[in-house]
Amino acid sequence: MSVRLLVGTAKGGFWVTSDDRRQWEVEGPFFKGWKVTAGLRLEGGGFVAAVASEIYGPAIFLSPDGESWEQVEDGPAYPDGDDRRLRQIWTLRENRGTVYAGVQDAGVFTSGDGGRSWQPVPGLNEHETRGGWMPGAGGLCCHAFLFDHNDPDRMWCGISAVGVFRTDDGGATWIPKNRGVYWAHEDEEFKEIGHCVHGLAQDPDDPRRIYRQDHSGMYRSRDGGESWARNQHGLPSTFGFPVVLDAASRFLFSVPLEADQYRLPVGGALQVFRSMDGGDSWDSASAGLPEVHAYGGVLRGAMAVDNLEPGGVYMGTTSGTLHVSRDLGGSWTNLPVILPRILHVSVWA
């Protein structure tokens, strides 16, 4: 079966294919120049792309094919005269039909046909705790959505350097679900928040078991976000960014990092690490992975996974290098192509 990537980067995106033969074609880029920070093909078809500028800012456009793109005009913003300024959008997912966006400043804006308009969320948007929301190292960022598809009124986001919420009744009220996280700057007012998640995964039969990995470690709730608990046994480093899930085995990845004052590979090794046990346990799986020198790191949207069997992970990386497991981290495929730094991997059969 073949697979497309669309690969985000600093200075445009691309298009890279394999056929049923698993060879790679690259195309691109597209949007040239511009920060291509989010992509979604959208359920009813068609594609959305999240574009930034330090210049221009941020931007949505459409495409019926991915090959040409129309841009939105009336995209996710907050009001004139608002302090808070709509610098990126970090995220894209749809659900039931709806398109969520996360922007930073941190914020959730949802469009009910395909992109094309956008209205604030503002349970989340004007929370009772946004005089405490503190910024990490990236900014002020909604990154992560998940859904309850159990119950349509569900859902969860995650804000770094925040935490993560839960709404229980469609987006008018978020409650913060933090209990158990070490955070990572407290805050004299609303103890809930001060955590900074960097990524969210979630079980597809059991919505309620999420795996987070925050900046203090890695994480585990089976109670939908009620509690936490460390599930970091085996891993190298607890610090690090994606964390992703493959819906067909249930086996969990990541991609730790040297401390957060180095943010490096672990002793100049690309490694991928990998649990079978819902996080119980973790165990290398890099066969094929740069060995040595390797400094670049992967970030929290530029890691993906298909959900075929057997299944395909995908990764990029901040040298701009492009890495393919068609096995389940089994063994790995270093794509002859140097990139801008990647930001967005998303992967479609």
Contents of the next structure:
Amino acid sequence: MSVRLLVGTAKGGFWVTSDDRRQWEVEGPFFKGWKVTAGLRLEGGGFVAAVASEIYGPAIFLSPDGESWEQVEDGPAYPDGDDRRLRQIWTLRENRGTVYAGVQDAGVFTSGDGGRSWQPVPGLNEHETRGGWMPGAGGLCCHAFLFDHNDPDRMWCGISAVGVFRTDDGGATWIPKNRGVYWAHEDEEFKEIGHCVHGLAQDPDDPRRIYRQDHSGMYRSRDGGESWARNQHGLPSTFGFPVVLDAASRFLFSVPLEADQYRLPVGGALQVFRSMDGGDSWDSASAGLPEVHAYGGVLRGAMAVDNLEPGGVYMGTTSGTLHVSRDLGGSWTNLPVILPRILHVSVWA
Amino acid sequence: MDIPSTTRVAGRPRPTVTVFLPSLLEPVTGGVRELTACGGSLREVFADLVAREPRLKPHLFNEASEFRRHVLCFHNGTNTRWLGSPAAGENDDGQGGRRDGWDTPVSEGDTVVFMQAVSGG
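Pass me the form predicted in complex with the partner chain as well; I've looked at the form predicted on its own already.
Below is the whole assembly, all chains and molecules, this chain first.
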């Protein structure tokens, strides 16, 4: 089974491909000099890529084949004269024919035509708590979406330093869902926000079962976000960014970092932690990863699973190294590349 | 785009200027780095430029229709930020981005060069 990775870095995108998950080919960079911040393969074919430049801002590009790219004219944008700025597109997801973009300054935009044109989601973008939204260290960004395959009107989004929001009416209204999560900063007026979600994962069988790597720890909800409880037994640090779930095994993966003021791999070792029991306990699954003098972390969008059997796990670091496991974290291969700072990893089998 | 045009004299042909883009914008224009745009003033040239190539608009201008913070524009070799009144305000990023030089007249054959402000090491 061939596997194709889109590796988005601070200086361009790279395709990393393999027919057997042993021998890998690297192509790139494309969008040289631009940050590649998110990628999506459309269900109907073709690719969507989000890019950004500190100078020239963000944009969305479409490609039929991953080779030729064309920028869309009618991309996500706040209205002219708005005090918000579209600084970066953090995530792209597709659900039931609609493409979703989570952006910074925090907001959600949707496309019903495969990414060619985009519309804002007012229920979220103009949320009554918006005045209390404060940016975290990574900026005020909407970076995660989850969907309920049993209910087309229900979905979740995660906004850094604000929290998780859920809609039950197709996006018309959104309700903060952060009860049980420790505050990153407490808002004087809006007590239901100020929770710094870093990453989200969801059980494919039960959409109400959600895993949350938060600034304040690793959490789990069994009721669609109505309540949260810590599930971090065995983790060497409760701080980190990505949490991903392999659909076949239901194994969870995270990369703990030492405290928010350092954000470094614990003990200078690049370690992946795995839970094989739905988050009840975590153990290191790091065989083959650099054990000493490894200080590159893994950002929230830079870890992915391929959902093959056995499942492949992929992650890129802020030091530009790329790591592959073909056996659900049982062992790791360090690919012989040093890329720019890795922001995003998508994988398609 | 909110770049209001100045009044033009009816029937007078608008000058054509050549616009040069930096290599970083090649993905936006499909590799094209040299374009033409028309207008009697820089303001009209900018409006015509983004009308001809709408994909450039979000990369050169912010939501307030000012230059992005680190976008530089030179008219015949002169930084357009130096063309207007020094008393004009800065944009809301606290940086340049002023539009006070945009009413500068242009002539046939003028050049407009966009660059990024790359400084430091």
